[in-house]
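Quick heads-up: it's one chain on its own, the form predicted on its own, in structure tokens.
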Amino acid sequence: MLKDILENKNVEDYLVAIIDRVHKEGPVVSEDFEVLAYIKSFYPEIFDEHEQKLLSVMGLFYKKDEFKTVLEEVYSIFEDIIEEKTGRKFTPVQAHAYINIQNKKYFSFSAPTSAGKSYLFRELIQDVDYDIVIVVPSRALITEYINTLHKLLEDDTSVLILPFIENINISKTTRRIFVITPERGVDLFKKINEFNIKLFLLDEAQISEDEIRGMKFDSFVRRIDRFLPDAKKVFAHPFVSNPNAQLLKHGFNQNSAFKTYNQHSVGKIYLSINTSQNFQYFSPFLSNRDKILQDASSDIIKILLQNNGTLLIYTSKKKIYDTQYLLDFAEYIELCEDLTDETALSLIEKLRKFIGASEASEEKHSWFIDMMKKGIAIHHGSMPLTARLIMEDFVRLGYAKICFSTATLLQGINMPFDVVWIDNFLNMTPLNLKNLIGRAGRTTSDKKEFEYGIVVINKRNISTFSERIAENYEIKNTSLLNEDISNLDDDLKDIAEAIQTDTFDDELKLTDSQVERLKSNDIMDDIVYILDNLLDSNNKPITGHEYNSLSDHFKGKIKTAFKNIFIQHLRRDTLTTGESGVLSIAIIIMLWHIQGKSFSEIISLRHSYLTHKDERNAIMARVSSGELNLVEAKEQIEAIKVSFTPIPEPIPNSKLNHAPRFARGTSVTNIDYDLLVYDTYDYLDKVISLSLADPICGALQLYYDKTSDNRALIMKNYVRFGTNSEKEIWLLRYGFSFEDIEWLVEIVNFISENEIVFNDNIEELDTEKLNLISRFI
């Protein structure tokens, strides 16, 4: 059929036949949506004649302007019936899912990307009068949900929307929506009776397939069902063929339902590119002999970009880190002109200041800031959350012509592009593949037309691509919670055992067995040493200057004390070389965090340390004194090598390599500033926040319980929050970032769990700052 269409044979007949099939069977045949995309692309006049009828039979009523034919009128009646039954302008898929959610306590479903799940959830959230918990697998998806909810409920500031569990702003709150990861779920149970939760939306629920995260997810599901048995639980997945597995594994067989929706709403055209950089049309649905349809007559991507199209390139973090992506896609990057829009430039400037990059090509030069100025976005999991949020705004506002992204986009983030180019096929499961190509041409209510996207892959991957796109993806109908953990790595046994036996200490965020080990007297001296040496006589943390003035012996003893506490909560008494290296760097960064340094200040301190700033300054001082000329100074500075710093990874991890972040022998003049930004964020996030904070804070709390030494609680606040100020801690608990606290403390007269009382200084705030606090005024 496709070859006939490309040769302009019987095009309209094929189009009419597909519309008839969609009318009788629904929009469920993938091949049909490939054909529709070709007809719309190559024969728009023919397609236009039938487009409205196609939109009707697909059930995309929100795209219809008016109903002209008898068949369209029949579908308009269908639309009216849906609205009468649900009170909403849903598609048939959305209506079916909505009715099941209303009528059942447990509902598990699967739907392709662009099926309208986000709209369905928005409608569920908008009108209820109770609290809701939304569970998603990533912080990037949390950010997307939070932004969407803020826009959806911008006129109703009585709804508290938080990316963590806190009972705050009580006097001004009528209901709450928490958007959390499974890891944050543990915070719910110590406050669960303070809320009126009647709905749990468990989005991207296929996370249950992960080893440890899957166990945490399953444990959370079972605990919420035990604590709140009457609350509804809704599981949503993309492209899963057996969503009933979520019900089976937890025994949710009463008052439950499940459904797999296979309805398509967007067409796809598939292109391959060979080593000579020539494009060919291909179909993954045809036999190997017929897959290649024909050569493309021109560089389609180039033409699309020249006509304001958008391109998402799925690539590896390695290529982003070593800037290879700049070379691989140079011809397309060169097509992007410098942005002049003021909003776009203000976003870029905001991001530049956040990471502390220089404005010109100096030593703190950022490539991704340079790229943003040309409308090119970078997106991956090691970008600081604030930077990612700014980058996602940049994309959503339409300033990004090209986006280079890693797997962070696979987890449901709604950033549609005209073209998805898969440059990295490593670890590409059928589910990941379908999720990824779903980003190409995602449907929107703004366009009253059938939409399609283009997918580009390397020619050598055509067979694998075709096989995986045809594969069904099933999730297990048993939980790891029920399996033997004796074969797990020792470092995983604590968490696995606690999940299985429900022996968590929710207050300390540790397992009961870890708490018992931290009660040991073996680390009491270490805690005392930390308190005696890191807090001054006024119980404030010593300054960076005071810390640096300590001898290496004392600094080493402080690091050893933190290391001993960390080891104490493990099932072993030593760390590997790789773990020790990461811990050593993390402790230095944590000390800066304790001293209240901002993210950009910490990066700047690391940059100075790694590039031997003092040594470089000394060389330049010799130039000033006439001992050296500039050429000699340049040679001496270029000969200085970047200090070793290991790649940050969560610990414990006995398999961790002692690999350097910057290649050994790298001159200080060639340090990659962007890489330093990503690396520092990973230390703060993966190592300090996820690995160190809980055992150290737990040990400090246990020490306080035993000795009533108030300094332990003060130090605990510094480790957890970076401050001991009650006002600043409350601001952080309200969800404000550390970077905003400096100006916030000036406008807050009073803050507690009940409310924030602002002073008259808020009248002097600019629009951006006013928007930030508007939900609490």
Contents of the next structure:
Amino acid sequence: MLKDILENKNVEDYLVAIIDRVHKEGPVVSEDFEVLAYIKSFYPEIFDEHEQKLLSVMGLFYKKDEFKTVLEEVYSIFEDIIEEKTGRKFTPVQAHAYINIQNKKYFSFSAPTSAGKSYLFRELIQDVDYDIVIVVPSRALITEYINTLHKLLEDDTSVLILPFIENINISKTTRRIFVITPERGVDLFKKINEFNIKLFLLDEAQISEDEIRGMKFDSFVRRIDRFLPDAKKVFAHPFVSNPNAQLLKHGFNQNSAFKTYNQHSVGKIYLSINTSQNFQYFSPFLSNRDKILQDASSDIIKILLQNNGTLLIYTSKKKIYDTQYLLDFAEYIELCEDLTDETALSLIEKLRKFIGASEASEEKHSWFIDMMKKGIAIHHGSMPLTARLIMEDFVRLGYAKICFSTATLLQGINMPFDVVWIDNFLNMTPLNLKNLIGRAGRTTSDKKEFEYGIVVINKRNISTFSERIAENYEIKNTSLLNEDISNLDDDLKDIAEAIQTDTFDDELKLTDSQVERLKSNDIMDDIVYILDNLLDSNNKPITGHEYNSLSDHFKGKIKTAFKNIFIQHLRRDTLTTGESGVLSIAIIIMLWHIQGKSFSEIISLRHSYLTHKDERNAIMARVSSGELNLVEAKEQIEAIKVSFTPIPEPIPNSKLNHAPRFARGTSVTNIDYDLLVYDTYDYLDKVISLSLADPICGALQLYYDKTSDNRALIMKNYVRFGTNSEKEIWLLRYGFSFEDIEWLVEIVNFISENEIVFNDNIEELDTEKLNLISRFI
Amino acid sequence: MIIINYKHENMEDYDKTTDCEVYSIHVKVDDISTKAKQMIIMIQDTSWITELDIIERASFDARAQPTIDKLVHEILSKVTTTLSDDFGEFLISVTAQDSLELQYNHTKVPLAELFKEKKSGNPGFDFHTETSTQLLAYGEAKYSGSINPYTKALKQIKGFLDESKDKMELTDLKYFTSEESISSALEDKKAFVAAFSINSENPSDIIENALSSEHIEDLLDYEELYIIGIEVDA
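The form predicted together with its partner chain is what I want next, because the block you gave corresponds to the form predicted on its own; please supply it.
All chains and molecules follow, beginning with the one already shown.
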């Protein structure tokens, strides 16, 4: 069929036949949506004649405004009935899911990326009078949901929207929406009776297939069903062929339903590029011999960019880290002109300040800030969450012409592009691949037309690509909770066992066996040493300056004390060299965190340390005193090497190797500032927050329980929150970020679980700050 | 629907010599509203949305009434719109099928492609029946609110024959008709139907004009030919 189309044979007949098929079977045949994209692209006049009819039979009613044929009239009857029945302008797929969610207690479904699931969920959330819990796999998704909900419920500040479970702002709240990860779910059960939860939305529920997180997820699902048997549970997945598995594995067979939706809403054109940079059209649906269709213009992507098209390049973190991406895609980057839009520039400036980069090409120079100025966004998991959010706003507002991204974007962030270019095929699962392809082609209600996207892959990947696109992704019918864990890695056994046997301490966020080990007297001296030396006589943490002036012996002892506590909670009594290295650096960063340093301050401190700022200053001082000339100073400074710092990874992980973040021998003048930003965030996130905070806080709490030494609780607050001020901790529990605490403290008179009382100073706040607090005024 | 007149024609009356059996029917449609409903229900029945089971038949029927009224109004007011063209052609097709069934014992083949665009796409014949003599009959329906489009219908049939559309359709038709009619069709033994609307004070003149038309001649090489003139009335 495609060959004929490209040769202009029977184009209209094919188009009419596809519309007929869509009418009867629904928009479910992938090949058809490839052909439709070609017809629209190559024969726009023929396509135009039938376009409205196509939109009707696809059920994309939001794109229609008039009905010319009898067929369209009939579909408009469907549209009316759906609107009458659901009160909304839903597509048939959305309506089907909506009705099932209304009528059933358990509903599990899967739908492709562009099926409009977010719109469905928004509508579900909007006008109920009870509390809702939304579970998603990543913090990026939490933030995406929270932002959307804030916009959606802008006018109704009585709805409390929180990224964790807390019962706060009680006196001003009528209902609550919690958006959490499965890990944060454990906090729910302590307070479950304080809420009126009637709906659980478990989005991206294929997380149930992950080793440990999957167990946490399944365990959460079973517990909510035990505690709140009457609440609705809705499981949503992308491209899963057996959503019923979620119901089977928990025995949710009464009053339940499931459905796999395969409906397409956009067309796709597939392009390959070879090593000589030549593009060819290909079809993943044809047999190997016929896959390649014909050559495409070498300017196809350039022309698209020049016509305001947008390009997503899926690449590796490695290519972003070593800036190879700049060279590989230089000709496209060159096409992007400097942005002049004020909002865009203010977003860039906000991000620059957050990471503490310099304004021009000085020593703290950031590549990604440079790139943003040209409308090029970079998105990956080691980018600090705040930075990622600014970046996502930047993309969403349409400033990004090109976005380089890694797998993080696939975790469901709703950002479609005209072209998706897959430059990295490593570890590409069929699910990831489908998700990625799903980003190509935007569906907007403001465009009353059929839309299509372009997917570009390397020519050598054509056959793998075609195989994986055709593969079904199935989830297991049984829960990992019921499986034998003896094959699991030793480091995972504790947690796996605790989840299986329900011996997880929700309060301490540790397993019962870990709690037992931390009760040991062996670490009492270590805790006392930390309390005696890190808190001053007023029970405040010692300043960075005071810490630095301690001798290496004392600093070493403090670090060893933390290390001992960490080891104590493990099943083993030693750490590998790799783990030790990561732990040492993490402890230093944690100490800065305890001292209340902001993210940019921590980066600045690390930068000084890694690039031997004292040594460099000393050399420059010798220039001032006339001992050295500038050329000699330059030579001496260039000869200084960046200190060793290991790549941060969650611990324990006995397989961790001792790889340096900055290649050995890197001169301090060549340190990559962006890399330092990503690296520092990974330490704060993956190591301190995910690996260290729980055992250390647990040990401090247990020590307090035993000794009533109040300093342990104070130190626990510093580790957990970076502060011991009650007001500041409340502000953090209200969901404000550490970066904003400083100005918030000035405007808050009183804060408790019931409400925040602001003082008159809020009248002088700028709009951005005012927006941040508006839901609590 | 009322059959006003029907006749097994003697083509010598029109100065044509042929072995082809030629029949004419003059029909008046008076149940437009029923036909409009039939068309709408047919689309509804075949749609994937009905399959999803979220639309109850009763609420569909209730909601469909304004659309039915709109179709009837457009046909009766003789305006030319996409909607009246669409429905008009359906009206001609089903009326032709019904008349053939009633008068000459044909078996109807379900109308599947009724909503396909005919103006430019020309995908194929509008309707089919199987004659009592086990022949496949290929029908072309032409509607107009102002003229008597028999020439268009006859020329279209000829055009399709030249493009061998009849042969291409056999694959789909075999599911709905007897083996006998299919094998006859393979031997090029078949029937044709030209159905068209009549907008004239003297309908029988129009049918006679169609029978005398030069465009009929190529069709006389086949086994049977049906000329159906249809008056649309309130």
